[in-house]
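In structure tokens, the next block holds one chain alone, the form predicted on its own.
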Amino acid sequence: MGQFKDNTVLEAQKSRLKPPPMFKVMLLNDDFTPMEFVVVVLQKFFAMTREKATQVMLAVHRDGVGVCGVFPRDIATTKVQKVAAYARRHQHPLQCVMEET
């Protein structure tokens, strides 16, 4: 019985050491959301400076997608939901998505 218990503890420690999966949160380009609104979203929800937010907004505009940050699943999910709700409230079709890194 003692040996079984030790193996269980060892397995639990191994699984704790594995870092949780991280998720990229991204904004997708569209033809309707104003660039300035995207900059505001990046500053408001991702704590970016205006300069950094402008760089990411230009990536969204140029490449069709821009990375806002990398977060654990629960934080990424919350950010995606908050950005979507904020965009809808302001009647913009801005899409915010996440994918595992």
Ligand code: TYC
The other form holds:
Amino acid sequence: MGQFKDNTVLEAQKSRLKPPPMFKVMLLNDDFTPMEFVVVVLQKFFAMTREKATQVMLAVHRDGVGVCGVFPRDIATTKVQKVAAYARRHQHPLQCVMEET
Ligand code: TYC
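Counterpart to the form predicted on its own, namely the form predicted in complex with L-tyrosinamide:
Entire complex below, previous chain first.
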């Protein structure tokens, strides 16, 4: 416990703050978006290596859905919006969604 020269004692208080809610950001599979485009998205917006991005893309292709990362609400929202804008700009139907963990 912290004790000062004047004998003041500061009691550590238990934090009453809940940790913030976290959100999984996920890609959905579709039949049209090229595999290479999905790999680029995962590298560009989720800071994955090409190897990791390829693994995640193939998992989404196989399973229908896959997690790209887990983030606080604002960051997850921004990622979903940026991926949507980038996919639309390139005229691909790639869907990116978020869900609370
Ligand atoms: N299924 C797509 C194809 O065969 C590839 C793909 C993977 C698309 C992942 C979307 O989130 C996705 N070209």
